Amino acid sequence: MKTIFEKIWEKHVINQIPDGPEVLYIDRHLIHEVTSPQAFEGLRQRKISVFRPKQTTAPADHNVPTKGEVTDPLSKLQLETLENNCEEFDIQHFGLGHKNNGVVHIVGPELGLTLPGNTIVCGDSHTATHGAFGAIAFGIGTSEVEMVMASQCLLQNKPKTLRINVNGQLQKGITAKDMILYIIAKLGTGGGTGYFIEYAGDAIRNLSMEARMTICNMSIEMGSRGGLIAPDKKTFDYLKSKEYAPKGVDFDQKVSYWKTLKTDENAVFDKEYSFEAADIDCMITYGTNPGMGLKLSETIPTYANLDNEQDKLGLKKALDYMNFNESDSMINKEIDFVFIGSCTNGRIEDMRAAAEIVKGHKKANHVTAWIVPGSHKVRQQAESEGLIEIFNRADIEVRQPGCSACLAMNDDKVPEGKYCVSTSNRNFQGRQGPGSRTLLASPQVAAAAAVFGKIVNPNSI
């Protein structure tokens, strides 16, 4: 009996090294701007070329401008570096203004070239977020980007199995964003450390692909290595007419595969959670890591319900950082900019939920709003449905794609004490610019704070 990981997981192991990592095959390499140069350098050095570049794609993302042209000098040098790797090596290259273009983890299951039962890597934490279709995805640093570019392979030790269970229905308005939020602040960010997670129950049945890669995404947050969901009739739907999945019979064939990858009913796993998915609200985070997270009908904890000194001093950094204080609560707090977008919530079912909030409304006055979509293949889509009109009657700015106000590593910066409701994945300090204040939550709780200028519960208005 075996779960879906260890199924995976054993196709691909190619040898064993004695009392040490198992070396393992590696079926797509997503590569970006960032995490590639010192790679490529690596191979010119040891005078190799790509082992098997048909399986590597290159968009760039992280450093990309999202409005004008690139004007600094790192982010350009970055971008020109990997185009001419990509053309030297003979790999498939996504660059600025190409219709494929976008952040590397929306750009890769949109195109079909996340598939089931695959390894997929890239030199992005968050690449746990192809899990959604039942892969095994994870991060890799630099020195493993470039043994990957050289073999295809990877040395990697087998990580431990934990599977959390969510059963029941959703409130309504509650979304997978709250639902991943909710997890993590139950476990805390150490609570997957050494595993990887399955993600199970009818709650997570029930959501759509979009939904689930926003849970995998963040899996990382948790501490594991990765996340995964087996793959089903809404996976195959979803892949059956994208550009670069398998077409006609080969499809079909691939399909017949693709449903043995599911965890056999009595397969035991390392470690368990179950929640139950009436308990889930509208989360938002307080404090400066995704494990400070709350219901919006909750308070701030206090110091004296923490359980150890080193949690005390953890939580009050935090609220210095933030200038919050214990016991409040997050309702009404006034808030300066929205970022919607990033690999966590930058698809089109979160252009949508966005839309659906502020249509009819003008964003506040003292707010910088950015709508900042996934991918080209986003942006039109959502010009296509109207969303975009919709957007500019808000007075709310939709930029072209790329990582943007994710990370501070391109022009899209919070500025110093300010905040900023955004549907990005992580809140560490400086996340978003030097100094700035980050607060994780859903496309609908940062669309409702864009149009109120504080915290609202989207579904109270």
The other form holds:
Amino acid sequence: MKTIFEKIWEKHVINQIPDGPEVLYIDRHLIHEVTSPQAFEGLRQRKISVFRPKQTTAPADHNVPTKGEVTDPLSKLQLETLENNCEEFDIQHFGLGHKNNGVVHIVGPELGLTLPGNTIVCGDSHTATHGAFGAIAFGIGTSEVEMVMASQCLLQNKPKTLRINVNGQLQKGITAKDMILYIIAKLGTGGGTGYFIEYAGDAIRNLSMEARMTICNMSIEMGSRGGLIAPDKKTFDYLKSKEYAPKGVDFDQKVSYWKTLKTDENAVFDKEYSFEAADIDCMITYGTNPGMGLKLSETIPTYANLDNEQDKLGLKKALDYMNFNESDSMINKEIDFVFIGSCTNGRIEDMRAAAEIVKGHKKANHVTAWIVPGSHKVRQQAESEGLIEIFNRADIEVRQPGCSACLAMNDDKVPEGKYCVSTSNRNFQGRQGPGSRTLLASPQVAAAAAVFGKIVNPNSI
Amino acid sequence: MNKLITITSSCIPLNIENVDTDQIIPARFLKATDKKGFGDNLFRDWRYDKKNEPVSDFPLNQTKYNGQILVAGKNFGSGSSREHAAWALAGFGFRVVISSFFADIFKNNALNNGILPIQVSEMFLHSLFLKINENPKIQLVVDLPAQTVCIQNESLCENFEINTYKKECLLHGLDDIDYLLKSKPEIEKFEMQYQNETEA
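Moving from the form predicted on its own, what structure would you give for the form predicted together with the partner chain?
Every component of the complex follows; first up is the chain already shown.
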């Protein structure tokens, strides 16, 4: 009796160092400009090549402009370094302007580079996104990037297993982003540390592939390096005819293997949590970590309700930074910026959801709103569906793809003290620019905030 | 990688929980293509104010505190996988980070850069903060072979866990790539068998 995680993991273990980690084979390696240059430099110093260059793909995404040319000399150097390294080591590179360019975790799935049963790694903690396809996908550091380049393997300790069941049906108008923010608020930012998650239950099964990616993407915000969902017909339909996915008979053969990738009925997890989908409501964060989230119908916790001194200190530090007070309601709070994009919510369904709210409206005058599609393909699709026109008519700017204001490495920064409703994944202090204040939410909540200039419940418009 | 066997040093306390890697090294400083200079921007937005003046009450700026050991609140290093966080700590001169809980990716990144993350009990951590507060010059003795961390000349001591392989790596200054490169024949053999199984 095994979990899907154990089945995939065991298939990739080459051997185990006594009382140490296992040698884990990696099927797919994704790299980008920010966490790879030092790894390539390491290979040069050791005078070795990339062991399996065909299993590595390199989109530029973290440090790219979403408007105009690259002007910052350091960013330019980093992008050129990626391009040169890919040429020197024979790695497929999707640079700026390439038709397949975009955010690494959007590009992998939409090109069919992400496949069920695979082990997938990338020097980025949101690699967990690919778990939506029934893959073991997790983020790694630059030393580990170098290991994968050198040997197509990593030394890893097998994590413990955690299953999160979401049973029943979501209420109308409640999204995958609400679901994952709700779960993180319940478990906290360290609740999954040391565990690899499997998301299960009717409410997970009923999600689209795009929505499943939003769920798996934020596994790391609970401390879990990865989270996966067993593949099913939706997964196979999504992958069929994708550029790099197997074709014809090969695809059918793969599907029969992929169908075996599910948790056996009596398999035991190290830890298990269950939630009722009907309990989940529209969510938003109020503090400075993704666990500080609440329903739009709730108010910020009070100090008196916290029993531990460290928690009180943590809340005080967060509320001072956000300039909020205990027991405040988030509804009607004025906001300044809206960012719709990122590997969490930069896919076509997110564009559609935002457009549906925005259609026929103008954004509020005082709000700066950026929509940053996750890839060129997403942007093209949005264009062909008329979504970009809807945004333009609302005076909302649609940018070129990139990580953008999710981590604000480029010029897309939220100024000090300003509030940004963001569909990204982290509300850490200064994440969107020094002194910026981030409120994490779904594309629907973000789009409604753009129109009204304040926090409103998109389901009561 | 630098070896680490025993370290006796004073420490710098950072009594804050959930210190994420965006605080350790903000994203705008990740543009370098080498590993140098990150120590200058360690905890940048806590260490310096808007005018780039040092924040006087931040522990790294207080002259009474110094040393190679950082003592931090629970859940240290959460968030991004950026190894730049480990490079920044190493660049500043830290060889050991003590906390009651570490984020997974950070822990690996630290070990891969010769920094020892020591997970201690909440109680021990709490006592450490109190002791450092009483006397900023107290010396901690970290003994990796014995897997202990103690306050010098006092009875306050705790054992810590580390897997045997990583311990050996630190004691001898070896890294995982050295091991993996030696495993190439096994990896090639695995690839052939693996392809047959999953293509079938």
